[in-house]
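Take a look at this single chain, the form predicted on its own, given in structure tokens.
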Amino acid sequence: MRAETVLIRLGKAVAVVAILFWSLFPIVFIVSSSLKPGQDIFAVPPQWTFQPTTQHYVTLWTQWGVFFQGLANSAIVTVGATLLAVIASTCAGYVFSRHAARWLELSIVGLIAVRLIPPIVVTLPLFPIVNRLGLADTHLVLIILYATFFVSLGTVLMRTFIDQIPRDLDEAAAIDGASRLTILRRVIVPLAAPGILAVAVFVVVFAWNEFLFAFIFTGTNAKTAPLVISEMIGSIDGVDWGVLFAASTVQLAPVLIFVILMNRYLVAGLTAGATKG
């Protein structure tokens, strides 16, 4: 047993590193890379050791600063579409918690059906709408397509969450002549934070990092940093790896810290409802 006992926690021990590995090697190699002199970037054998320069942020931030103003459209879509998203998700969750009915247990089958179907689909048929109402290259198209596409699982996991809230509370509240809306404002929303904040990371870090709707719907003005790393890969005057390496790190260091901070929350939105009842 004994012998079992070691085998078993080498076996654990191992799969730890190995995901660790398999998690953290890109991340790694993205940020040494920005670190290191081009001709190291890809040497054969690797250059594991090596003089660290800042000469490709220097680079990034002369000569291509239409990154940083797509790392300010980012941050504009990303708090917007999180803000909407969140609120949005809250309410609805609120109501599918709450209320029992067919056509809402319905609902929400389809609401998870859609959030299946490939963004690609929905894409193309919403482009020529956006065009004609003018929406087209603006923060606000791509708010509430980002908005759109993850509230679902935002009810979802905000149902989960309000589940878990006694109705009794709603209930009190209600005799003292709380509204609907003061119940969720004042009751609901305290108790339902942690799942909130849930939902906020998820939406964060999709509407960051996320590229085809960006790149269908805008051209200039609501350009994301996504896209912009997208032409450097493209440019005419070649790839400026240390230069694609800093603007990725630079472009990777506001996501991860926040995803670092806010990890309890993340991991409560991954298991919610796992030990329901």
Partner chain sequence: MAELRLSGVKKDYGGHSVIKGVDLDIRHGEFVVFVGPSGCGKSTLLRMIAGLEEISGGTLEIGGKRANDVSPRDRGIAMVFQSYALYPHLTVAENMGFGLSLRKTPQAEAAKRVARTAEILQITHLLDRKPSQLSGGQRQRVAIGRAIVRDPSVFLFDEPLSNLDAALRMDMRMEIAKLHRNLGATMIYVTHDQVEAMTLADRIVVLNGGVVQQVGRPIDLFRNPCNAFVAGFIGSPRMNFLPVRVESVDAGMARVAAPGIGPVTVSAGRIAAPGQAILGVRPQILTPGDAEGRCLLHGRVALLERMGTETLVNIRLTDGPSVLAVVPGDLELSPDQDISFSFSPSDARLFPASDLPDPSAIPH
Second form
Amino acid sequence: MRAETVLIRLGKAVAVVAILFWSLFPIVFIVSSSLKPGQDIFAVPPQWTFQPTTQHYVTLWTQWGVFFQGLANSAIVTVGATLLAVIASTCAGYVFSRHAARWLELSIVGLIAVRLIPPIVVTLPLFPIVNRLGLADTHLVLIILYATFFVSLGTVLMRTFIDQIPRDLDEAAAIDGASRLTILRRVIVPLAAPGILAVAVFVVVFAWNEFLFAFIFTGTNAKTAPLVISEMIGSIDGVDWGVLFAASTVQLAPVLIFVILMNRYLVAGLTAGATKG
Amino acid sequence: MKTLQTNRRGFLAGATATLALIAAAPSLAAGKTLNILSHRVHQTSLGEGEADLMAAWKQSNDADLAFTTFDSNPLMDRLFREASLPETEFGLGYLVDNRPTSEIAKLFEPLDPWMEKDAIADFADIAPGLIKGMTIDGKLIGIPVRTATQALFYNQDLLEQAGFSAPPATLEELVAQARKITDDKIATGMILASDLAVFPVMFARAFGGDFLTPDFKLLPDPAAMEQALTVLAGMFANGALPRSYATTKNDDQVTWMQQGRAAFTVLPFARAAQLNDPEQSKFSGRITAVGFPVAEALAGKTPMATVVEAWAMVIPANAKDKDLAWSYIKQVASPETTLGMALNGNGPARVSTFSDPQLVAKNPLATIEAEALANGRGAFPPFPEAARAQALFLEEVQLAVLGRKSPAEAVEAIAARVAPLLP
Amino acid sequence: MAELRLSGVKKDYGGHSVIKGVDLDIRHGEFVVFVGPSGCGKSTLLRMIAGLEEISGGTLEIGGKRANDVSPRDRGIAMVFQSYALYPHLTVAENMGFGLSLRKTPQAEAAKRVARTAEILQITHLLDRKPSQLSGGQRQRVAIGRAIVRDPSVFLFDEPLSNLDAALRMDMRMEIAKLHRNLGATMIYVTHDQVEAMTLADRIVVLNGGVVQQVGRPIDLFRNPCNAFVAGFIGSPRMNFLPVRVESVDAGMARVAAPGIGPVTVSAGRIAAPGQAILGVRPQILTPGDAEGRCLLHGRVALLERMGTETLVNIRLTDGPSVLAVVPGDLELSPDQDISFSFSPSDARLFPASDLPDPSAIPH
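Hand over the structure of the form predicted together with the partner chain; the form predicted on its own is what we had up.
Let's see the whole complex now, leading with the same chain.
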């Protein structure tokens, strides 16, 4: 082996390690800090070995019950928004894939353009409207907003996926006796399942972590976990870092597990269109 | 294709589970409810469960309290936003005293008529300075409920290691002790956040000056501000302030003190509990506080005007049930509830509460906190451009402390740049 | 009953006319083949019958009822696609039973019908497989099975054999013919392959440019093509077209001549006056040598294809175009050799020159 290739291999290894460190360090830091005794979290020099403690998790459970309510709210909102976004994106993607018309093309440009507007521009004017409709501080308002926010990307993704399903299948099913909805349900949905899962991953990750909409539109009943965590950070009577890291770990775990499980669909979603056919 | 099918089945199962979850979600509690916008601190200081200070009130009013809590700045945003709607569900809010400008004050119910109709018990006991801070354009818009008075915290162990048996009595002594602790390599002398106006304002006041007075006089004594900046720049130059001063935040002050990395800091009295929390602090029981000292020249003549931040209860002018809200205010501002909250760690707004034996027994700093509060006031009065004024002020202070500008130049620049922003 | 009637059926795509008014009656149980070059509109016409394309003008009647606006599932038709269009996520049995399950056929009944159909098509052993595990021929059988199982009154086939190799195509062709005999259902079959058309059809519909050129029994089309397009399209190898000059027309007979040809008297067909015309000569009617009453062609051998049972000779005529002759048996000739062929004038067909504005446009 020539010296040059050894150098290149070494460079690649260093790059991989650097990327791993870059992406894993915050996670490792948060999780390990949540298990450290409070005195050791910010000790200088940092303590790499320590007696793990569940003390912060106990404190989280006993003093921040609202955090677990927040998790339940996050779960309801995430699942609701994901279902709504997936259903809407699939239906819309199907229409965009199977029908060609100038106004449809324009509307898809519109869909994408909506994504370019900073969310804050939309949210503040919505505040009085949401209040008037009596939707403030409900799960429903977040479900609708998150789903709306993701329907554009979801639709474009689903269109790409459905484009890859031959039209002949729709036609064969139509002749076999299927209505439009039956075609969607029994032919398109099963075949576009990887795309649906990819869209679901995007929505789940977004909805689970979202802060701005939740902050503006909820207060108590639908308050999500990220809002509770933000209160922990800014507490005017001092931050209990151990509890904060424990809460972050609890918040992080489900979505991390979900993303790992769905990884291959996520990749499929990201490369959709690149590998047509 | 086999896997595809299983996934679809799993997906549908998940969907069904979700619908069940939504159906099972708790429904809203019915009956009379007072919706409150606050910081979590305001909720917890009222106690929960058996220790609920509002239990009797809830029973006699057949009402429930629903707290919606946010961190300070988001809380203010939300409160003002709710109060700007045609109508709001929130009957009561907590307002910090550096926010009510004339414009903002108009969003809230004037409380003097309510006082005349149904007065708060022993109203005169509430610190007059705090009442003044909540009186905007001649109208009382908030009832003070919580104070945070800045104190000088010190680590007794580190002071003893450097040979000091008593905390500093003057600003010059503070500087000398911080310097010695630094020089002896025991710890960094003092830690202060660089992004808060509180600290330069305190140093300026220690020399009899100020940044902006309650009647909007900018730099009433420029020489005092120059002296303050000179002292801070000197501390930074010889290491008595950390090298990382420019990026130091409020939370760093707490962790540095807990870890024994700094000997002095300036924080509200209420932080004593956290600084001495055995689970977080390596110097539990060894960190205590005194009032921030004045300069030698003023000692015994002018008392220190320490920085006090206060929270008040306000009723949005567009609230629905103002009677219930006023009833709540009366109960929370009562001497008994004030004491109960103080025992839960809340800085009281009533002068008499500080001398209550129960509180003194629980909080040894109560007496000196009362003294400091007596002469304290906000860092600067509220006005529309306050945030920008603070940013400009801090920019010049940092340049002076880091030695990029002479204190005299910095003071001149503060005067020139902040003046146009004043109301 | 499933007779179909198309009256003035038209299809426009945004001002562009694809089907320009088709009139056609298809009897119950008839096997009709639509044939024509690609782009002639044959598939579009089939899809209009299926209900997959809207009908822009005219009427379509199925079983005596106007069906223009009837949805595909209510037309009582089944269709076999060129791509087979099998549902990749379903097994063969599920593919075949899909239509039955949609029509709420009881499960036991559906299973029985799938099993019976699979037996007819000899795919019983494949019922549990997914389409991706099947060969092309097997997929084709499943696609046909899916159509048969529903027992429709009309079958539509859209170039069903074009994705198969030659040997398989012949087998399937025979099988489809057998199926038609056994089922007795109306079948409409689209292809661009005139051999399939000739072998399968009761009647052939030749389409070009969205217009029906001729409708008739295969042998009639072969013998009496109404124009040069049909003559060129039906029959293999393609008919030779020779530009000629009509010198006189009299009593249905025309006297024509060209360099290297004639003069010779042939049936005038649609020619009524002297002028330019095209003489159509099928390769099979050319025989080597000369005889009494035959028309002689003289030239050189340009290309020789010896198949054993027959020989294809490409002859470059003296002062003229090339012609192709198909001669039974093996013929030993060498390239560039001088040669004479002749044909009987009664076997040749005369067409107006306007039939072939661009002779090269006719595909083989």
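Basically, rigid core = biggest C-alpha set you can superpose within 1.5 Å across the two forms. Source: prediction; values computed, not measured. Numbering follows the first chain given and starts at 1.
A displacement of less than 2 angstroms separates the C-alpha positions of L24 between these two forms, with the rigid core held in common. In the core-superposed comparison between these two forms, A253 has its Cα shifted by less than 2 Å.
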